[in-house]
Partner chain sequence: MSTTDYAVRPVPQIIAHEVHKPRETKKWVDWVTTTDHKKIGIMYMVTTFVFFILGGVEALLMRVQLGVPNNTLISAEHYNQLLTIHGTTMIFLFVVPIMAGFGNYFVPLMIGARDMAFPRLNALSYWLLLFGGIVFYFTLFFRPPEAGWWSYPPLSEALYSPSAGQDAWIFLIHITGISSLVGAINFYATIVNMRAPGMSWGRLPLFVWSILIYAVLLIVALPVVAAAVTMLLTDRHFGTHFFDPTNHGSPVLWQHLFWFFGHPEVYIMILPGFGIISEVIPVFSRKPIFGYKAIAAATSVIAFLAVLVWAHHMFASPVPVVVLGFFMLSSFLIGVPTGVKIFNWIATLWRGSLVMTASLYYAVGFIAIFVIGGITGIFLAIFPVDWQLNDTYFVVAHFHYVLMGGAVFTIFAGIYYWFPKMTGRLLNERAGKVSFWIMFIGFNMTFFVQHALGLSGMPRRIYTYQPGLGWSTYNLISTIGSFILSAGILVTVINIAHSFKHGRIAGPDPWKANTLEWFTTSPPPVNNFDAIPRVRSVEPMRDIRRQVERSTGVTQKTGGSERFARV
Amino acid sequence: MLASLALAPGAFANFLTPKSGGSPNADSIAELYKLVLYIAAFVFLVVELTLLYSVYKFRAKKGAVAAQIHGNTRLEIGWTVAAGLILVVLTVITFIKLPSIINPPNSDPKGLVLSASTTEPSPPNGRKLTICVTGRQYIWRYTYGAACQQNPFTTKLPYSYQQMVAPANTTVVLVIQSTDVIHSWWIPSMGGKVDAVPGYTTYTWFKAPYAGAIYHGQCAQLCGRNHAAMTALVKVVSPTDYQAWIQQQTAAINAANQQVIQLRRVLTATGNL
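Isolated chain model, in the form predicted on its own, this chain only:
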């Protein structure tokens, strides 16, 4: 029974390779990682098999006198050139893959209808959805809208905590900041880690292809005693459902604000504030 559990496909899912499938940049990262892994595994096997062969072939024998070999110029040049060629190949492939990791693509025609924006990074046509990600001990806050970097409280932009809601087939640019210590935004299936550093702004992007998917993540930078509780979720919905959710969230926040205003008036009038 233990063997069946250990050898189940899910037991070793993404055991040696990073998660992907939630965004094109995550897929490119996974492809590059696997390519480097396969080449490294091949080199490892060649070196180890050569070592085992040499240990067996030239093992100590009674009465045998070890040959004195002072060097092999051709062999040394050969493995030096081979190692250099491998590095060149990896470098070229990495630079070929980097644009698809760094530069966001355009949203699909069936994605959310967006207006142009100039915030970096930007897809070729400049049309994207901007979401501000703010880390603080020990929760993530998401503010929705292109003006989230300026003054989201004055403009009363909708927001949510811990779970981000994003439309499918839409290029989403994340503006990442921190209010206290260094955090690290990381949803493995949607791309690499991005640090949230106090006083600085960092960026990343994703383009989720499937509505209905939920991607789990975690703060990847030790940020205090409750670091392990600083989880993150990205819920992908259809563009229509996203617009409906934004309207509902805005209405709910406005209603809550009105309740707070009324309560403050009552407390002030009764001398309890």
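Note that the coordinates shown come from a computational prediction; the quantities given were computed from them, not determined experimentally. Positions refer to the first chain, counted from 1. Throughout, rigid core stands for the largest set of C-alpha atoms superposing within 1.5 Å between the two forms. Compared with the form predicted in complex with its partner chain:
The Cα shift for Asp180 between these two forms, taken after rigid core superposition, is smaller than 2 angstroms. The rigid-core alignment places the CA of Leu75 2 Å or more apart between these two forms. Lys61 is among the residues whose C-alpha shifts by 2 Å or more between these two forms once the rigid core is aligned.
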The other form holds:
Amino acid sequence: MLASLALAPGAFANFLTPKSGGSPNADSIAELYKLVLYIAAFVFLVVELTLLYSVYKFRAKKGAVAAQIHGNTRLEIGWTVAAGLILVVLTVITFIKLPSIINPPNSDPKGLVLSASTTEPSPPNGRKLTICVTGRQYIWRYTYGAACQQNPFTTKLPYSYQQMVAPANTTVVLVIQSTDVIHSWWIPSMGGKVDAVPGYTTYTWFKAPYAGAIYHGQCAQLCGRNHAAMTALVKVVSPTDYQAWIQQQTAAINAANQQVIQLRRVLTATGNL
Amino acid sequence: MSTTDYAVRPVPQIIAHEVHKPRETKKWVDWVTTTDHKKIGIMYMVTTFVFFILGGVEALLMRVQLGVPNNTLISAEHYNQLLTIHGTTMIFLFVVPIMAGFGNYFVPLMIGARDMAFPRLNALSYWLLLFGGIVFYFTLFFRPPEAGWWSYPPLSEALYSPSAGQDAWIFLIHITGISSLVGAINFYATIVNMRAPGMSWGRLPLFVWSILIYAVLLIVALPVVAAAVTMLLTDRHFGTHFFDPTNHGSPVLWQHLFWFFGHPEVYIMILPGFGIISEVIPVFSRKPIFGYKAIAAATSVIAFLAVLVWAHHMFASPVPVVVLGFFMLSSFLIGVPTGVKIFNWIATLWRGSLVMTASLYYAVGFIAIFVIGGITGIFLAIFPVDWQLNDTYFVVAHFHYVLMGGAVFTIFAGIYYWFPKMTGRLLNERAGKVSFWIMFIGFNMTFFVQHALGLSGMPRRIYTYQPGLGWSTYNLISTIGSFILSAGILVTVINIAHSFKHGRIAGPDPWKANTLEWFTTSPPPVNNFDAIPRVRSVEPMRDIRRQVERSTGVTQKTGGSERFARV
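Can I have the other form now, the form predicted in complex with its partner chain, not the form predicted on its own?
After this comes the whole thing, all chains and molecules, with the earlier chain placed first.
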């Protein structure tokens, strides 16, 4: 049920606010956005209503004479300062909200902790789960475990494509890389986007509250012809289910590897390779 | 031109003579060989308007493709080509050069000069623009570029975009870049050196101020993008690795270089539009511009800040948080002078006696729309919020509010305002207002829902999408809106085509305007003015009108369109 809620099918989705609900950083961004929206709505109404009023009120009529005003220094200074003050307010609320957006919190006690590393953004107690996200034309690959940072392709870690599986209530740090062109990792409900730039490593994190939810996202940076098809899903499961899935995935990958090894042996022996 | 007796001429107007002897050449040869700033200006405007229509058709094709989910009308390849050509056309072949067109025609007239400082260089600017555009559009017959108008490497490198279309794009940037650069130097030299006697910096018309700043920004920003695309060219063909991460190059370097040009480019596109508005609003409010100095100063401050905000296009790129903070604050700052201008325009309308011409409709519509674009700009400047909005349809909506609703509406205000001066005939006012309303409704319908699309998670530059994501209805509304918007534009195109031959005769000063271009015939003769009046205020034409009224005791008429000039 939560999964269908997260996918929000229907004609209209978020009209005035960004998506959230999949992670505290997304929630914080949405809160910050709403604060800005209130101020913006106020400014919008004041300016547009003044404009409408003046166009309505001061239309040329018989005998009307335009006031020959060249300016008013006090007024000029007044609205310059007012505009400046609004921006100071926006700056202050942004920097108040910022830590909750960029700093990952601790995992919940019932959450899962698999690794501790110091080279990437870390929750206060340093305990988190690391998943490497590797963008390539036109699919996302996820490699599970802190060792993925050495080389997600050669380390013998469980991996999956397109759909990520992640434990709930756990601080998950994502290590984002690209092997070809620039991609952008973005699951709207789970926080802001982070570009995957070849030659660079970027990070983000999420901490999903609900097991059973599936969040949709897709590559946000034009990466070639199949850009539109480069979708991503994050399936949130309970920590125990996550561990079971990891084992199952590892076993499945190993079995597949064994099959390939066997096939290679047969092909080599029969002279077909 | 015949010499008319001073007392019977309906408006204060310079006695102007044709200075060259009548030529025996054909008309088209006259146009091709001309160095007259007015003819070049008209060629600029016609050429860029053709590119505007082409870019518009490309936009409509994309909107049709996105109208319903899982549409297969246009392939991914062609969609990427369309979005690249659309963006490149609108920026490099329409908005920037049409402002040069307006500048070409009106800067010399407004400052009381007989031509630009370097007339032949001026012709070179135009022909480079035309040939740059032709080179670019010829790719339609081969393989158009498909890496987007900002062509981020590695996607634009030879490995991922092997087609020559990408090289044609590079040449377009080079050729139109040289065109704009030469033009900018010309504008700068003209405005600095050739102003009428008495026209100090404090009496320079605000449109000319905006063209001056436009020129300065072009001179600052264009060499940077020229360098960047040259590096891309050598990366693609001559074995360098500036942007190639597998050989110690950096894709982020391109982003810095490109946006160091790209953001000033936004102000290059919108500042002349601001200038047009600053001319149109006081004329039709029958009031002096409110806070002349503040507006001129705001223009300069915007230009200064414009080169300090580029990385706000890169908030999702690998950039340290402290840099993000800096670029958030600098982007905030640029909101202040922009806000000041909006307040000043509204204050100019305030207690005026508004003559509701089509031009003023577009000017007021521009303010109404631009306020929204400015406000969404503040959302995007807040980098944590931008992490959600960047590269989505929210950004698409934002910059179309600024450039389509902003720059294009100012261009239409300028067309309705200056067409009589350029052709001697008025555009049909009723058709202009109909066109405005259709455009205004269509524009908001097309782009307002795109904010919601971005907030619902739709990234830009995708050629199709799945149903059930909450995007379908918004997209359909947007597509329908885009056709309404086009219909509105079409009304003005027809209006222009019809009025060119059949419009009512305008006379030299149909609007009772303030600046010197109205102090000569419509259209002006080749030499513009025989005698150049001494300028004593920001509104020299108004001074002249008053002076004549004082000395003759006759209320001056407009010469053909009294209904716009009730005071």
